[in-house]
Structures are given as C-alpha cells and as structure tokens.
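This document opens with one chain alone, in structure tokens, the form predicted on its own.
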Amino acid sequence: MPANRVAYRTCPLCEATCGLEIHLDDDEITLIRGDKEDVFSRGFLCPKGTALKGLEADPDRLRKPQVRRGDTWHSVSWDDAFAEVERGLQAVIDTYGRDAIGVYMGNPSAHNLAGMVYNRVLNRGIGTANVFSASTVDQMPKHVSAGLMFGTAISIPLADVDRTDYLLILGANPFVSNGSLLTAPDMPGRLRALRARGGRFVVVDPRRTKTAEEADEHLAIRPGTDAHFLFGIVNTLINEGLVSLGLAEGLVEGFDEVVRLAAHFPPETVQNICGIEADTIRRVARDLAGVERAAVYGRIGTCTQEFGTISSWLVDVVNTLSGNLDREGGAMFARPAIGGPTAEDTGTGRGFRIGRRESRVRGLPEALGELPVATMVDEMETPGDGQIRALVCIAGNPVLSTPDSGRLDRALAELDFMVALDIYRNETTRHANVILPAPRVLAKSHYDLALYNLAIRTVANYSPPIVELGPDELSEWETMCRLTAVVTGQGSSQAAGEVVDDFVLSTLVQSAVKREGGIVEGRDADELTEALSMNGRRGPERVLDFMLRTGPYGDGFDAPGHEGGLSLAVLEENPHGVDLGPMEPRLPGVLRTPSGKIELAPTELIADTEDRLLPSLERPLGGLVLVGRRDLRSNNSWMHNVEVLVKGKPRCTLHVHPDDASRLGLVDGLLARVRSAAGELEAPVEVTDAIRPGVVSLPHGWGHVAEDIVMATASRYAGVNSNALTDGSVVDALSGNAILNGIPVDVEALVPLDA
C-alpha cells in the first residue's frame, strides 16, 4: 500500500454509519474527517469518529491472545490460546452438558460484519439454551412489539425524518445518540432541516436534553409513563373521530380491542400520572392526525422501563390510527440491500413468537432465541441441571452494562471457565481464562448488515481493510469460525475454522436456490459458490457478496432483468457508497403475519395491558426516581479508554433539579449517596433545571474501579456504575427487558471527601 494515502470507510462506533475520510502515512492515521462524498452522511461526523485514531493507537488495547494462569496473565500464540479454550470448554461440556455454557453478546456485535455473520453459527454450535445479549438492556421491547404487529422482529416502522412535517420523539435524544433503531447520520441536521421547511418536532422526555432544547416543544413526562401518555393520544384520536388508516385501510385487525382499552385512558385520567396536561395530550393527538405527514419515534427511554413493550406497541398504534403508517413522511419500512425476512413482498408469513421456552430459574420468556440478561446471574448462581458454569463473552462488558452488577461480578469469579472475545481486559473480561482480541478496526472489512435494516434511506456501503493484519493479529471471522469448530468437536486448527466458514456459505446458498420465487431459484449451488470464491474470497466477504447479489437490488448472478445490479464488486468500485433512494410504501407486502394483516391488538399485549398497565392507574405517586442519559462522546462502557472522549468536564454526575437539591440539602459538586432496592453508590451532584423535579439522572456504562483491569484512561475517569442500582428481579413482562429508567431511589447528601 502507498505510504501516504486517503482511504474511505464507514464509522463502526454507533448506529449513524457516517462516512470517514482517513489520511494515513503507512499504517499510521494522520487525519480523520467526514467523507463529504458519502452518499448517506455527506461529511457529517461526531467526535467518536475522529477519535478512532486514539482507539487504534490505545496502548491498553490487546494485541495478542491472553491466557490467565492463577493471578497472572500471559501473551500466547493463537494456537496455544485455542488449545486452552478447547480444554476448558470441552471439560465443561463433557461434565455438565452444553447448557452449562452461557453466551453473552455485547453491543459492538451489531456494528461488526464478522459478528453479524458468525455469531449465530457459533451459538448453534455451542447448542446452549443460555444465550443472552445487550438487546435485553436496550431494545428488545421494540423487536417484540414490531414482531407481534407486523410479523418479524425487524419489521420496525422508521420515522421518515427527511420528509415529515411533524415528528413526536419519546425517550430519545438523537442530537446526542445520532439516532437509535433509526439509522440516519446527522440527525441534528435533519431535524433542523425539518424546522427550516416549516415542520415541527416535539420531544417527550423527563430531561431537557440537547434535542429538547432545539425542539418546538418539550414535554417533561414523569419517567415510566409513556404508555399512559400514548394511550391518552389513542383515546383522543378515537373519541374525536380523528382515526384515518390511510394506506393501512383494510389491513388492520383488532381495532375494537384497542378502542375498548383506550376508553380507560382519557387525557384527564392520565395527566396526573404522566405529568402532561390533558389539553396538551389532546393537542398533540390533533397535530399528529391533522398535518399532512407525521410520525412518532420512541427509543431507549420507552424501551428500558416497566411498560417497555406496551409503550413500543403504542408508538405504532398511534402511527397507524393517525394515518401515518407506511406514508411518505410518516413511519415507513426499510428494504435493505442485503435482503432478509421482509425484503420480498410476500404479504404473509409465520408470524412472530415469544416464550418458546423459559429461563430455568425464574421462568422468564425467550425472545429472538435469547433469555433476558437480567436473569443471567441467577443461572450462574443456582445449582442444578443447566447451571451456567462457563461463559463465552463476545464484545461485551455485562458487569457494567446489566442489572445486579455486583452479584454478576462475584458470580463470574466462580465460573469453571470463561473465554472472551474483546480488545480490553475490562471489568468483565478480567474474569476470563482466555481473551481472544479483535484486530485493529482498519484491518477489518465492514458492512452494516444490522443497521441498514433500520436506515431511513436505502444505501449500501462496503469498507475493505485499509491496513494489513499484523503478525500477531487474526481476523475476527477466523477467530469465530475456529471457536465454532472447537465447540462442535472439530478441533481448533485453521483448517477446521475454514470448514465452518464453508458450511456457513453452503447453507445460505442451498437455502436460496430452493426458495420459491427467489432470484436464484433452481440455480446450481456449486456454480454459485465457485463464483463467490473467485479472487480468493473467504470469510464474511463471500457471505456479503452473496447477500447483495441475491437481495432486492442484486444482480442475481447475471439473472435476466437484473443486469447491473448490486454485488460486492460494485460496492468496491463505489467507495462512498451506493444510494438506492428513500423508503417507499410497502404495505401489504412487507407483512409477515399469518393473517396478512396488521395485528393492532396482539393477544399478548392486550393481556399485559389488562394485567399490569390498567392497575397502575390506581398506583400512588411520589418519591424520587432515577433515569439514565447518553453523552455524545460515549457509547456504553467500551469507549472510555480514549482520552479525547472522556477528558474535560466530568460527565458521570448525578443530575438533580434545584428544588430537590434544596429539599435534600444537596450541593453542586459535592457527593450524594443514592440507594435503590438493589444497592447503593456515591456520586457527585450536578444541580440543573434541565431535569424534571422528582427525577435524578446518572449515565450508563461507567464505574471503572476494579484494580485488575487494564484501562488506564478509563480508570482515571472512573465514574460510578449506575447498574449497582438496577434491580434484575423486575423486568418488562413480555420482552424480559431490564428496567433501567424510573427506578425508585433515595438520595442523601454526604460530607465532601476532602473535608
């Protein structure tokens, strides 16, 4: 590769998928800025993207496999590391069975091409029922509600921000998060453009976030009451004759059930619960129904609460009843270039199911093949068949990111064996016996398989590796394939890993040629496989090429009528990406419900509303509650070791309203003790009127205080772990999602440490 060059790739550090222009001298990054020619981000870039240089050069980032023997760590070869993994995991399988191995997948997996391709085959190879991920501390309620309404977990209607006239945002802060379950780079610019063309956006949040500051209106809701507020809107739409189904006309089942339940939630009833006046609720409902194009967007604040799945469901009930579902400028469905469960317009399917099995200890329901991570520690602590005695942890730090963090920390220390795929020795991986590191970001290929399912424009952008693997680095796909070979009894050699890779591709090709109506139906599978392996391709690139070529915009391997369609070669010729246009109306073809209809009132959601939400109308109010918050420079716990992202004003502070501070004797900058049913911590107070009275706030993912982690920068800016206050014994009933917002707490002032 030339010494001085410019390369382009998609940023892998959050959901925005911004394009990067990277200047290099040999393999050293000299400059990163936004790619002005990127078809999606058009030069926009947040501070995380420019900090990629710091992440690549971080001296604490692991570069060789690590094996722990006793209390000491040793750098070893890849062959020796896999041999250690084989000994450890096979011993657990032979003694206790496959369910004795737990799997945890962290947030970075969704931003990782190799992870998205091979995580599933690894999990199936392990053959355990004990699979967990960050999804159940983040987004599972939305997957469940969308699945029950529309047929698949990724059938999530997306706010068409670029064309809407009115956007209602609940529990989201896209000026900071850049969008979540809504892939749209430069959300600040898009929202400002909405206002510039005469539109409006309204933010519903207990905090006056950066997004709320720039909104036309901020409604400071009481945490955990989004479902009550949304039912108040539904009640208004129905009682004022504002229901108009638009493109969903004739496609809706269950309207009468929604009418029946909404009768219990008139604005006058819910105003005292949610803290938003009845007249305001009615006005919002009228605005949603009255403007030409409107959309409701709810995100993490609506998911990580007591009624997370009900709230997520009601977002799309409102979108449907106001006539804004599948309408340009409303809430629409993506059609990603790589195809998938909803790419073809079949209009019916098997539908979506939850609770196909339950967790061993607490009987919590499975969703998407996963169990709620809130019960992972129960499965480790409780003896019996299926007790977790070993853990495979993939790019995650559940000690900081999941409930009951103290219990989990202690339980990990008691495991028989643990292997982690990670770039750091952090609060979780310090308990591992083996850590298998990922290579540098620039040495990996990238394509956002997951996130383009949620993009507000159909784009395709592939990033090839721009530096060579170092002598001690192994590509992630090889690591995952060799790990799969280990757990399936094929050994740990490179050749065994390649057999797994070939199996993954063969399975996809065989399925595609048998799929009735598919673009390669009836084709010769061997011929297609040979075409995919030209130019020596292996690993996720072969899989990606196949998914592109058989997707809705693909060339179908030169199928008639598809000449000039997408392939990996086309993307390689277009380093700034390929823009395939805005979302288009897709009803009824996008539906995958057995009825071929939108299930407006799924049985499970009706029952949960009757069992839990209706009784909450009589619940007494009062007391402080805790909510989380997001910082522009932070993405959970894994970016806290980059100096440029954590330096400056302390961010891990307890936000308290001046009225509460005065009442409790709290002083700005001094410490307070915060207690919940799960635990307690001490944090510095930050008095601010940007939070609703009766609410306090701590950010998520901090607390880097363990002595044996190797994250020097994170340790200097340690902060406190808010999940010491999160009670894993309570979860959202349908999705099993952890409750991270609306947690009852007591707060008291402490004497300053230096007094």
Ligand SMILES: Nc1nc2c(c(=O)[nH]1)N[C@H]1C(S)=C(S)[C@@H](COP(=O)(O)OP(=O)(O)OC[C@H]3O[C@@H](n4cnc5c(=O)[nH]c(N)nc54)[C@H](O)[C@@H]3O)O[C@H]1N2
Contents of the next structure:
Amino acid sequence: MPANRVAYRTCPLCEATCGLEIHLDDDEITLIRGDKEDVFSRGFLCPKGTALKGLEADPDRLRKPQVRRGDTWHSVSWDDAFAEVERGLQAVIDTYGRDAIGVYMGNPSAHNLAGMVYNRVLNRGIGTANVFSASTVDQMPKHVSAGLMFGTAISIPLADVDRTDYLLILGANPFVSNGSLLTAPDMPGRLRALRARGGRFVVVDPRRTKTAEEADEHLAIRPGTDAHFLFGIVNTLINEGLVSLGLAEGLVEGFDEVVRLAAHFPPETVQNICGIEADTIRRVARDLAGVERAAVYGRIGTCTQEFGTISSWLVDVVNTLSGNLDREGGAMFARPAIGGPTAEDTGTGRGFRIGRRESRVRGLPEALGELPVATMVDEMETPGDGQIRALVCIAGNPVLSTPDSGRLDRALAELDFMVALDIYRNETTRHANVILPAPRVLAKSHYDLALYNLAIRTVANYSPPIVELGPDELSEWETMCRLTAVVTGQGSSQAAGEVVDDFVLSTLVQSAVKREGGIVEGRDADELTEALSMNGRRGPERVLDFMLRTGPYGDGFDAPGHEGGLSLAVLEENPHGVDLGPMEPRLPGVLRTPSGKIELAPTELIADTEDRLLPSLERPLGGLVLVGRRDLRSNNSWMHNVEVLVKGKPRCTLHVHPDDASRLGLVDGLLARVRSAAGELEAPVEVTDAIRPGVVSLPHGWGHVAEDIVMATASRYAGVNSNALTDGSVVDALSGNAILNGIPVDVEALVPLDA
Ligand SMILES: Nc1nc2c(c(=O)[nH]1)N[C@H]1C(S)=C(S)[C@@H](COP(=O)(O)OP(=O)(O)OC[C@H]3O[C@@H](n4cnc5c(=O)[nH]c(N)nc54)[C@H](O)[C@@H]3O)O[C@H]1N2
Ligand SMILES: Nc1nc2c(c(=O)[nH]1)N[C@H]1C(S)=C(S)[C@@H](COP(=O)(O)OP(=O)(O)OC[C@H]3O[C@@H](n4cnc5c(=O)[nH]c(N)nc54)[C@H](O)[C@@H]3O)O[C@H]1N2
Ligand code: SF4
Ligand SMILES: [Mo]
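Switch from the form predicted on its own to the form predicted in complex with the named molecule and give that structure.
In what comes next, the whole complex appears, and the chain from above leads the way.
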C-alpha cells in the first residue's frame, strides 16, 4: 500500500453510517475526519469515529487465536484453533444433541457485512433452538409491533426528519446516540435544521437529555408509562374528531377496536400515571393532527420497558390516526437498494408471526427465530433435555449487556465448551475455551446491509478494505464459514469454508432465477454466478453484488431496461456513496399482511393491552425506579479500552435528583448502595436536576472488574455493571424483550452523613 494516502469508508460503530476520511501513512492511521463528500453524512462525525484510530492501535485487541487450557491462555494457529472448536462442539453435539449449543449474537454483528451475510447461515448450520441475540435487550418490540401491523419485522415506519414540521421523540436521545432504528447521520444537525425551518420537536424522557435541552419542549415522563401517554393521545384524537387517515384511508383494519381500548385512557386518567398533565397530552395530540407534516419516533426508552411492544405499536397507531403514515415529512417506509422482503410493491404477504415455539424452561415466546436472551441463563442452569452445554458467542458481551448478569457470569463458567468470535478477552469471552479474533476494522469491507433498511434516504455505500490482512489474520467471513463447516460436519479447513460460501451464493442465485416476475427470472444460474465471481471474488462481496444487482435499483445483470443500475462495480467507482433520494410514499404496495391492510389492532396487542396495560391503570404508583442512559463517547460495553473515550470525569455515576438526594442523604461524589430484586451494587452519586424526581439513572456496559480480562484501560475506568440490577425474571410479554428501564430500586447512602 502506498505511504501517505487517503481512503474513505463508512464508520461501522453506530447506526448513523457516517463517512470517514482516513489518512494513512503506510498502514497506520494518521488522521480521521468526516468525509465532506459523503452523500449522506456530509462531513459529520462524532468522537467515536475519530477514536477508531485508538481502537486500531489498541495493544489489547486480540491478534491471534487464543486457546485457554485451565487458567492459562495460549496463542495458537488458526488450524489449531478450529481443531479445538471442532473437538469441543462435536463432543457436545454427540453427547447431548444440537439444542445443547446456544448461540448469542451481539450488536456489532448488525454493523458488519460478514455478520449480516453469514450469521444466519451459521445458525442454521448449528441447528439449535437456543438462538439468542442483543435484539431482545433492544429493538425486538418494534420488530413485533411493525410485523403485526404491516407484515414484516423490518416494516418499520421511519420519521422523515428532514421534511417534518413536528417530531415527537419518546425514549431516545439522538444527540448522543446518533439515532437508532432511524439511520440519519448528523441527527443533531437535522434536528436543528428542523427548528431552523420553523418546525418543532418535543422530547418525552424522564431525563433532561442533550436532545431534550435542544428541543422546543421536554416532557419528563414517569418511566414505563409511554403506553398510557400514547393512549391518552389516541383518546384525544378520537374524542376531538382529529382522526384523519390521509394516505392510509381505506387501508386500515381494526379502528373500532382501537376506539374501544382508547376509551379507557382519557388524559385525565393517565396524567397521574405518566406525570404529564392532561392539557399537555391534549395539546400534543392537537399539534400532531394540526400541523401539515408530523411524526412520532420512539426508541430504547419505549422498547426496553414493561410495555415495550404496546408502546412501539402505539407510536405507529398515532402516526396513522394523525394522518402522517406514509406522508412526506411523516413516518415513511424505506426501500433499500439491496432489496429485501418489502422492496417490491406486492401489497400482501404471509404476515408476521410470533411465538411459533417457546423456550424450554420458562415458556417464553420465539420471535424472529430467536428466544429472549433474558432466559438464556435459565437454559444453561436448568438440567434436562435441551440444556445449553456450549455457547457460540459472536460479537457479544452478554455478561455486561443482558439482565441479571451476575448469574450469567457464573453459568458461563460451568459450560462444557465456549467459542467466541471477538476482538477482546473481556467479561464474556474470558469464559471461552477458544477466542477467534476478528481482524482490525480497516482490513474489512463494509456495507450496511441492516441499517439501510431504516435509513431516511435511499443510500448505497460500499467500503473496500483499506489495509491488507496480516499474516496471522483471517477475515471474519472466512472464520464464520469455517465455523459453519465445523458444525455441519464438513471439517474446518479453508476449503470447507469455501464450500459453505459457494453454497450460500448458489442458494441465493437459484431462488432468484426461479422467482416469478423477478428481475433475473429464467436466467442461467451458472452464468450469474460466474459474473459474480469475476477476478476471484468471493465471500460477502459476491453476495452484496448479487443483492445490489437484483435489488430495486439494480442492473439486473444487464437486464434490458435496467442499464446503468446498481452493482458493486458502480459503488466501487463512488467512494462517497450513491444517493438515490428521500423516502417515497409506498402504501399499499409495501404491506405484507395477509389482509393487504394495515392491522391497526392486532389481536396479540389487544390481548396484551387488556391483560397487562388496563390493570396497570389501577396500580398504586411505586417508589424509586432506575433507568439507563448513553454517553457520547461510549458504545455499549466495548469501547472503554480506548483512552480518549474514557479519560476525564468518571461517567459511570448514579444520577439522582436533588430532592431525592436530600431525602435519602446522598451526597454528590460519595458512594450509594443500589438494590433491586435482582441484585445490588455500589456507585458514586451525581446529583443533578436533569432527572425526574423518583428516578435514578446508571449507564450500562461498565463494570470491567474481572481480573482475567485483557483490557488495561477499561480496567482502570472500571465502573459498575447496571445489569446486575436489571431483572431477567420479567420480560415484555409479547416480544420477550428484557426490561431495562423502570426497575424498582432502593438507594441508600453508603457512608451516612452523620457517620
Ligand atoms: N441496562 C441496559 N442494558 C443494555 C442496554 C441498555 O440500554 N441498558 N442496551 C442494550 C442494547 S441496545 C444493546 S445493542 C446491547 C449490546 O449488547 P452486546 O452486543 O452483547 O454487547 P456489546 O457491548 O455491543 O459487545 C459487543 C462485543 O463485540 C465485540 N466486537 C467489537 N467489534 C467487533 C468486531 O468487529 N467483530 C467481532 N466479532 N466482535 C467485535 C466487542 O469486543 C464486544 O465483546 O446491550 C443492551 N444492554
Ligand atoms: N454514544 C453512544 N451511541 C450509541 C450507543 C452507545 O452506547 N453510545 N449505543 C447504540 C445502540 S446499541 C442503540 S440501541 C442506540 C439507542 O439509541 P437511543 O434510544 O437514542 O438511546 P439512549 O441514549 O439510551 O436513549 C434512551 C432514552 O430513554 C430514556 N428512558 C428510559 N426509560 C424511559 C421510559 O420509560 N420512557 C421514555 N419515554 N424514556 C425513557 C432514557 O432516559 C434515555 O435518555 O444507541 C446507539 N448509539
Ligand atoms: S455518529 Fe456513529 S457512525 Fe458517525 S462517527 Fe460517530 S460512531 Fe461513527
Ligand atoms: Mo442497541
């Protein structure tokens, strides 16, 4: 590679997909800044984007496969590592069967081309019922509500931030998180632009976040009561005659059921529960219906809570009833360049189903082929047929990121075998027998297969590897293919991995040429495969090229009428990306419900409302509750080993309102003991009026205290693990999602003031 060069790539660290301009001297990064020519991010980036430099240089990042023998770790060759994995997993399969292998897939998988293409293949290959992922500590409620209403798990309406006049944001802090289930780089800039053009945005959050500070209005809701608040809005829309369906007119099923349920939630009733005055609820409803273009957007705070699926559903009920569904500047559907289940305008489908099977121990529902991660530990601890004895952990740190994590930490230590694909030996991977290291970011290619499903513009941007793999490195996709080969009994050699890769591509190509009305219907599969494999290309690039070319903007492999369409070659010529414009109205073609209608009142949600939400109206208001928060310089659990991101004032503190602090005798900077039904911890107090009285907050992803982790910097800024307090024994009933916000806690000063 030439010395002193500049390369461009999409940042893989969060959902914003910013373009980075990376200056290198040979293979070392000398400078990272925002790529001003990036078609989507236009030069924006956050501190994590530049910290990629520190991540690449981190001496603790694993470079070679690691094998643990007893308490000692050894660097071994890839062949030896795979042989060890083969022995370990095969022994478990032979003795206990395939369900004895658990799989956990963490968040970086969704930001990773290799993960997006091969995770599913690996899962199928393992053939276990026990598949878990970070989705059930995150967005599963939204997949479920969108699936039931519109037909697929990715039929998620996206707030058209760039064109709206009024945005209601619940339980999200995009000034810090940079947006989630809403890919829009530079959310701060986009929200400021919204105000600059005369629009407004309102934030509903128990904390006065950075986003709330910049908003026109902040409503400090009581945690876990968004469903009540949103039903209050629905009630107002109905009772004041403000319902207008707009583009959804004639397409809505179940309106009467919504009317019936909403009657239980007049603003006067819900105001005491959510702590937002009836007049305010009515005003928000009138604004949503009154302005030309409005949208409601809910995220972590509305998903990872007691009524996660109901809240996620009501967000889109309000979008629909206020006439903003599918309207420019409202809540719209994407049509990603790589195609997918909603790309074509068919207008009906098989619909979305949940609970097709249940978890063995607690009978919790399956969703999207997964089981709730809150019950993973039960499946490890509880003896019997199907007990998890081994774990395949891909890019995940569940010991810090999932509820009741102390128990999981102990259960992992008891497994017969564990293999992790990761970049660190951390709280989770320290329990592995084998850690297979993913290579440095710059040695990977990148395309946001997942996130462009949720982008407010149709964008396609491919980043080739910028540096070559080192002699001891293996690409992540090859590792995944070789793991798949292992679990399907094909051995673990490179050649066996290539067989898996060829199989993945041929399955895709075969089904595409057979699909009626498809862009390559009737074409010769071998010919297409050959075109995709030009110049020795294989791996995720081939699959991506195939998806782009057969997608809605593709060249269809030179199909007539599609000349000049997208292909990987076109993206390679456009290092700053290709912009295909803003979202366009897609109703009714985007729908995949069997009825071909928007299911405004899915039976599952009616039942959940009647079974759980209505009774909650009678419940006495509880005491102190815990919520989470995110920090601009953090990324879940795994970027705390980069000094520039952790230095300075400690950030893993317990936010407490001054009223609560004085009532409980808590002093800024001193330790408090926090107890919940699940556990307890000690954290330093930070007194702040930026939190609602009765609510305390701790960030997640900290607690780097285990002695055998290899993260020297993170260990120095250890913090505490908030998931020692979250309770895995309760979940959001429909989606099985964990409840990570609104946790009842007791807080006491550790050193009483009078001591
Ligand atoms: N209390 C509480 N808990 C939460 C949340 C909350 O708000 N509150 N948020 C939840 C959410 S939204 C999420 S998404 C989850 C995240 O949960 P997880 O995905 O389990 O945790 P992460 O911290 O993202 O850990 C990612 C892992 O991937 C590794 N890694 C990083 N880059 C790569 C790579 O390129 N390849 C591979 N193979 N590995 C890599 C890291 O070293 C780390 O071990 O946490 C959840 N937990
Ligand atoms: N800097 C940074 N960026 C990130 C991440 C990170 O760790 N750090 N993680 C990434 C990931 S994996 C994700 S999923 C996204 C998440 O993106 P966001 O959803 O924007 O994330 P949070 O900042 O956790 O915002 C959730 C907000 O919900 C509030 N909240 C808590 N309980 C309730 C409630 O009951 N009701 C309401 N209305 N609000 C409530 C919290 O106070 C918090 O401000 O961020 C991504 N981006
Ligand atoms: S906002 Fe997200 S995508 Fe953009 S630079 Fe920061 S971490 Fe990367
Ligand atoms: Mo997440």
